[in-house]
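Take a look at this one chain, the form predicted on its own, written out in structure tokens.
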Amino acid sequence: MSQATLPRDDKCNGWYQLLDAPAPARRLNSSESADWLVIGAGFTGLAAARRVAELRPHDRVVLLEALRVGQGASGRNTGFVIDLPHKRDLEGDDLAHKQKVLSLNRAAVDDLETLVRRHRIDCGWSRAGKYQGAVGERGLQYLDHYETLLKEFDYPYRRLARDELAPILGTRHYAGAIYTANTALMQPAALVRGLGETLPGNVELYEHTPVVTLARSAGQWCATTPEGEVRATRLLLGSNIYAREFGFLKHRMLPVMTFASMTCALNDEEMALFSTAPHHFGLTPADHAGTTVRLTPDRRLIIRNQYRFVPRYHDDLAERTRIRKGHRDSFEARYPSLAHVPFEATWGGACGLSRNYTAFFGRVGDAAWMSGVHQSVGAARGTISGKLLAELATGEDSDQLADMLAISGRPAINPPEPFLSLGVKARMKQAAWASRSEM
């Protein structure tokens, strides 16, 4: 049995602050029995709970979320659901591996789009595609490499120069970009909340119900919470980095937090910078350590950059002041005429990385399965892997499941502390320094 460090909400998530107040949370305050226990109501846990409920309509499924749905990491990303193999997956030599990743990511985009339309989830969903942008010479070299990979992969794209980009992005800051069409953009907190509100009837969702201890005895899993407990035959873990609190992949995950700042809504005069429809976009950096930029359908600009290693999953509020200043510098470098526009929120979101850039999918114990360590692409990978995790646990078989097993592996073991923290922090500082021209 292990005592867990509990998730907490810092009340800084700009996406969540834009939502209407939810109905009062349903908390677990009793002892319950279930066929399935799912821990974590982010993209992975929601997809797993939905799918197992569909496959086993007469089973009782209990889903526990430590916060409110949308307050955690899945509601804190920049709102991309990307179909392309990401970063090092795209750079590999195994074309069949890339095709499997692409097929699974596209299935995730399609699945989410189907649910958004079926349940009329108001989350600004748009197949707007994405731009991969370069600021200077370093970024252009990365962009050239990215173009080579897309050609080898036979993936359609369009390359744009500064003059073509300026009316779309509202700035001449970018020397070039590559546009790919199949990425979806959305409001992540709204999407995740909507997915939580539309689960099948045999799923019971409890919020503000963190798991304090988790143990297995007498052929059952027992999760204790501050006010109750759940005993279940089978366990599905969608808690990502928090899974190590219960002993799963304990020395194989690197909890890293990325940060974003969001402006207030721009007025008509300020929006005149963006003269090319549809007047919203998403841009990721050609240099991986650069800056992500989004213009949302409700006219807000978002800047995301900077990473921190967070062994206890939470950031330092004093450090966040420095991060916000960095965001301000990046914002004003791109939009000097909008220097008067304030940020309304600055927040961080934790993700799980591994030293060998490998995500995990599969069994982690007796009647226990987990998907996690998604390498910063949790919206797509979490969605499809959660769905397939339920299929794996229920004995289903499919080409998609075979592909997921084929592209998954075992994250590398981390060195012990203090060497781990020293190494990760040094690597991040080096990357930030090398990429400063693209920030």
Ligand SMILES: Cc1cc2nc3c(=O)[nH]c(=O)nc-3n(C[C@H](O)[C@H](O)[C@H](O)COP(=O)(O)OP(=O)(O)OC[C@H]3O[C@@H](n4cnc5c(N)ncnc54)[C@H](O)[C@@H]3O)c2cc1C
Contents of the next structure:
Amino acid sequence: MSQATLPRDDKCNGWYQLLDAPAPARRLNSSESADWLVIGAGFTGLAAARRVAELRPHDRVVLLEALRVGQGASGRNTGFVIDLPHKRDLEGDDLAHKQKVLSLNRAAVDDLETLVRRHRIDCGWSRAGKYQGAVGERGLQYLDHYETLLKEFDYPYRRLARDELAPILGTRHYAGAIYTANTALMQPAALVRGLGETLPGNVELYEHTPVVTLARSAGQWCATTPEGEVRATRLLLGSNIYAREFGFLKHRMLPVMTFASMTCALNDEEMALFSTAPHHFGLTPADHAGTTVRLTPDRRLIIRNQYRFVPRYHDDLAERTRIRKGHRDSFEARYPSLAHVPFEATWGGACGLSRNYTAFFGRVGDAAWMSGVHQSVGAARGTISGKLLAELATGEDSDQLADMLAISGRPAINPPEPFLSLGVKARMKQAAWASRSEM
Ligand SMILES: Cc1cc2nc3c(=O)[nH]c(=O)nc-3n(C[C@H](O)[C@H](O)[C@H](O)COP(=O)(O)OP(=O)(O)OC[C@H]3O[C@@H](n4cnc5c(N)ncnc54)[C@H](O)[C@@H]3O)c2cc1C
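Mind sharing the form predicted in complex with the ligand? What's above is the form predicted on its own.
Expanding to the full complex; the earlier chain stays at the top.
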């Protein structure tokens, strides 16, 4: 049984730095038994733990998180909870598939909104919608294609030209965009911390408690942590890409990082660029390899772009300097009059992709279930699939679960090393080069 490579916090997450210091972590320092063990407290693990606890109110659920809640990828993203199907789920002519993905993602947005309202989670939650933005000719071609796809399944949208976009986005950089209304925007570290703080009473959350080894013996799962262990009848994996460390989907996930930088809060004069209400927005790139931009309700601009293949789940500091420089270039190209505004933080997060853009949802072993590989859109997909994973594992039956099973597939198997690293790196370089005008 090998020791897992564990998540680590680089202390760079700009969202997390904006939060108050949390209460001290409850760490596991004893030997415990539980009905359910959930590993990982991101969107997936939190939703799975919550749902299983609701369905089995007399069962004991233990949720183990290596870091503090909000320090992992779920607290590091750009805060879009997107209802629309993404990439492969949006392509093709299987309209029934697209409708299922759409209705599941919508259920995720609704579920999160209900929890935010019920527990008054202060995370800047807003149904602001999102812009899909094109900078140049390449982006406009992607936008035309996107428009065709939206029309095909009758999804309402508004197409905007440069002049209409400029007062909203505060820049004339975008040649065009498509606005869709049902995406929610939020502060991800605040949201997941809030979700972790409001779990049902029969969930015990231990933070700073990484699972170091995981084994099955005598019909039980046994997870050892640095100072304790948990024996549980059933296992739900919400550890996403790190599930590889325990041998799950080991050769089917691609560990990649993507990165974001955040400015300090803009002053009144700087905010004058954004003359049209609501004075905050989210924009994703028409060309997927382009740049995501957000203006937050607390007046910060965020730039996200670039991917790196990270077999050990982290990049090095020299690389981070290059990434920050790339963010700076993207920022100043959009906002030349804000060139004096500094970045307060630059961070990255490890996500799981697969070569065939297929997420995984289902059983991975005896009394073990996993949902992961959410292709960089895990806020919605992690939330709904985590909830439905609990339903699958408890034997519940629902239309949502049937839909989730119907849209799930098997991530493609990776070629062996060194071909994998060489291939992924070459593909990323090629995509970055081809999309440089959209960065
Ligand atoms: C910069 C950036 C921007 C992004 N923007 C968006 C966006 O706007 N919208 C969107 O939908 N998605 C976005 N994503 C992707 C999104 O963050 C992920 O898809 C999502 O976080 C996946 O959620 P998850 O719960 O499945 O996995 P994770 O968030 O990775 O959670 C897994 C958890 O498991 C824990 N863990 C792992 N191993 C162990 C262990 N051995 N023991 C205990 N705990 C363990 C980790 O610490 C982690 O907290 C972005 C990602 C990044 C990095």
